[in-house]
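What follows is one chain in structure tokens, specifically the form predicted alone.
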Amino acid sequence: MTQKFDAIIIGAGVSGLYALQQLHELGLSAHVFEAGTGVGGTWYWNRYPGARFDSESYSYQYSFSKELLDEWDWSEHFAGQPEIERYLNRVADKFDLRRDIEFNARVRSVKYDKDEELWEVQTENGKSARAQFVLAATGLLSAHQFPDYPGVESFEGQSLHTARWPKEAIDFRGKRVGMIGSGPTAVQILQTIAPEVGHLKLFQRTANWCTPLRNGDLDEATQLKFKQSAPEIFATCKRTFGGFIHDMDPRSGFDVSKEERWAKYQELYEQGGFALWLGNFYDLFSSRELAEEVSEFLAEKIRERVKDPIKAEKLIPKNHPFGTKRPPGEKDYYEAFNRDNVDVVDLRATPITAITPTGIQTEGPEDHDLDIIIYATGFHSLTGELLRIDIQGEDGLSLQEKWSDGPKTNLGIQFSGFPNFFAIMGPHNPATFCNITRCVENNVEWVIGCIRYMRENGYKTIETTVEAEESWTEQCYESVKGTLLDEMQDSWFFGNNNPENVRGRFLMYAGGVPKYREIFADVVAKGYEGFELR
């Protein structure tokens, strides 16, 4: 018998547990579909050796419930992935989440029925259910992917991806590991498991701008303090481009001496964490001469902590500069690259031509013999899960048709033709340049926000205009205009890891997390502008 609820949502991850509590404050009856067996969302599938936040634990923790704020502590600035886990799972206990949560339900289709106006999902397992909305939590970052090399399938060793880590411990003692990828993920594993390899192999195709995390234990009187200003820390985060603890100088980096510009690249790279990011001057984003400069003192920085000076110019950027991507976070990364077991190859001079019985062969001389592969090579980003289901709205549309010349969406949040349909952290939204959770609870409270005005006012479905969709979706577009964010069309950013159909288009929100607070809350005291009530 197929149950009906008010709401079903799609994943148990700080998205899907935020709404799933926030529809029980509505006093609505939901479900939650997870295709893992517990909670966690990214914090469940992504156990990776070093894995942890690059948000301040503080910042990034729910600011909805002064009871769960007080009695949590965190360990660490930017806490692991085990502490991760363990909050999310304390919030699923304390808020009685865990009852209307199915795991081990991936979702297969969600098909709209016109005539009931009810969706109706159904996993891959067979379950099924209806409800009058469905909200998407399914992530910006989940659609993982292996790289099309020939012969992945054909490695004797074990293949290992970073977004489908195993839970028990994998033994690298004396192995030959190779790494594909080296975006925060590959920073993160590398870092911490040099030390045990036999032999690590990077294989590097773009190098990234890493700065130093600066992470350390937190002593009972520093978790108090936060405790005590976490008013103010979150309200900081609500004032900030990104969401952060950092703002940027309102200066521009040409209103002082060189000098001065240096002195404040050298404090905020010992403050850590995305102050070198977010904390520096306003134009960062624009001036491609400045961008350049704070790219040179990062450069001068390998190059001091590098010995190998070959190694050192292969982990240096030579195609991005600083801030056209979200720089890893990192502790001794570059360090690492000094023992004699650790290594990098350069996939743009030498490709990888196989994936091998025996390891990975590139166009160079040598063929590389290996005991593990790991797959650091990301995800179809923000559109991947979504168009992985099979999603019809209206008169049978499929979202992957409706996509089929890239996404269209209205605030990142409705697409026409699949009413009462909401995605929380889709395309055309801020949140890859936001800490997560800040722009989860904005989001998530908009929808059920949303949802408590149509029971208030007895509409039944709410569909954005084709027209509303157009203009904001050319609205992200243009936000990306004259930043050096928009020269960067071969990153995931505009879905350069996506299929064909979605490849050079922005797929964000580039005009900062306040100004898309100020237009949630305009649409919304016009009566819900660009969206049809019925």
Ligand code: NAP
The other form holds:
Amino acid sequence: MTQKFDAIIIGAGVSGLYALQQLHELGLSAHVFEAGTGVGGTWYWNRYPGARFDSESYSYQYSFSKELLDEWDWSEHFAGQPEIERYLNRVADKFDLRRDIEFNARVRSVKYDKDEELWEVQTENGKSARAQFVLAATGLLSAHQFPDYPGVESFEGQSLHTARWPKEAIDFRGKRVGMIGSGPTAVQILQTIAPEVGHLKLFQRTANWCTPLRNGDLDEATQLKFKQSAPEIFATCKRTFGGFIHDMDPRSGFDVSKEERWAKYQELYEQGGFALWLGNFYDLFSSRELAEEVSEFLAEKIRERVKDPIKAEKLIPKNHPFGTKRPPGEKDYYEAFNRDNVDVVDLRATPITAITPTGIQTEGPEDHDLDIIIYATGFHSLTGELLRIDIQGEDGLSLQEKWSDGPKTNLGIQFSGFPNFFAIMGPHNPATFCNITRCVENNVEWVIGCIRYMRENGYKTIETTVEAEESWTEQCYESVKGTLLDEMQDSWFFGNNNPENVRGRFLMYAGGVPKYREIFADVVAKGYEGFELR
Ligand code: NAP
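For the form predicted together with this ligand instead of the form predicted alone, what are the coordinates?
Below is the entire complex, every chain and molecule, led by the chain shown above.
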């Protein structure tokens, strides 16, 4: 018999776990379907060597439980994947969440029964359940993707995607490894395995502006300091554009002399983390001149650090200024290219033509025979994980049809025609620029507040109006205009890294987290304006 719950959550990652804890607090029955065999979501799947936070551990962790904050010790400023996975398991145990999570249960379809006003969720392994509410906690970077080169399946060595990394350790010693992709994931992995591999070739289409992470161990005194100042840390994160501890300088870069600007870049570069990106002059995101100057500052650093000038030039981005992509945090990424066993292949000069049984073929004269190919080729971002599920709303309307001209949402949370369906980290919210847990808590609390309001006031369904959805979608497009991001149509911020997407539809809200929180609060204050409660 199909079981019935108040709510079904899809995914047991950072947002799914918190949503479940909050539903428990509300006294609702809930069931989680999770594709993996453990909790953690992103931090379960992306277990490649070197995977770690790019937000400071103490600013990324959940803020909702003082007890949890007091008892958990982070060993590093930017913790690594194994520790993060342990933390999320601890959360699942401490709040007794596991009893409601069904593992090995990838959701295949989510369909609305209009007569019953219930959602029916079915998994690929034949399980099903029904619920009044569905909370899609499917993440924004979950649907991993391979490049569409001919022959991907033909490679006779080992193929690995970073987002499906095996639990068993990979022995890279003496192996010829090729890695496709040079985003934040590739940077973390390359600097970690470089000393170990026989030979490593990075197949790079677009170089990235990487900034030093400056990670380090956390001693007891520092941990204590962070525990005591947790309220201030989270208050800062509430105030800042991306929910990080770094805040933009309210001055324009051009309010000060070039020497002062340069000194500031150096100070931020020393500070590490996202300091150079999110602690810079506020007009970094709108002034091409300023962004190009910071790029020049970083190009100098790359030339200083990479000894071979030809390699250095390949690693300096030429098609976008600093700040227009989320910068990878690195440790000794650039120094890795000073090793004899690490090379970079510039795919703009010699594009890949095929994956062959023995390696990677490019337009260049060289053979690239390999034992292992690592695909660090990213995700069908923001919409992919939702579109891979057969989601059908009222009257059989499918999400694929509804979003055939790009996603339409109200606040990134709801879609018209899909009553009582909430996306926690879907398109059109500021989460992509965000210190994720800060945005997760914000979004989950809004959804839970909404469900509580419905219960208290006798409403059975909530659904965004078409007008509010059109208006929010337009506000998302507007939010990027006048910024340098608008010129980055090739990035996954616009979904243009996936051929299934409609080109040129900005997939996020670029107005910042504080503004988004204000809008959220305003909607609630006006009795869920833009939503129809029935
Ligand atoms: P990504 O930023 O989308 O990078 C994918 C890489 O693969 C790019 O270099 C891309 O090149 C390349 N690529 C894709 N298709 C290709 C093809 N057909 N041929 C050659 N190259 C191809 O993905 P990611 O590195 O996994 O990072 C995604 C996001 O995850 C990041 O922006 C970050 O927000 C997050 N992340 C966070 C952390 C952390 O918190 N610690 C760590 C890793 C990732 P092009 O640029 O030319 O398209």
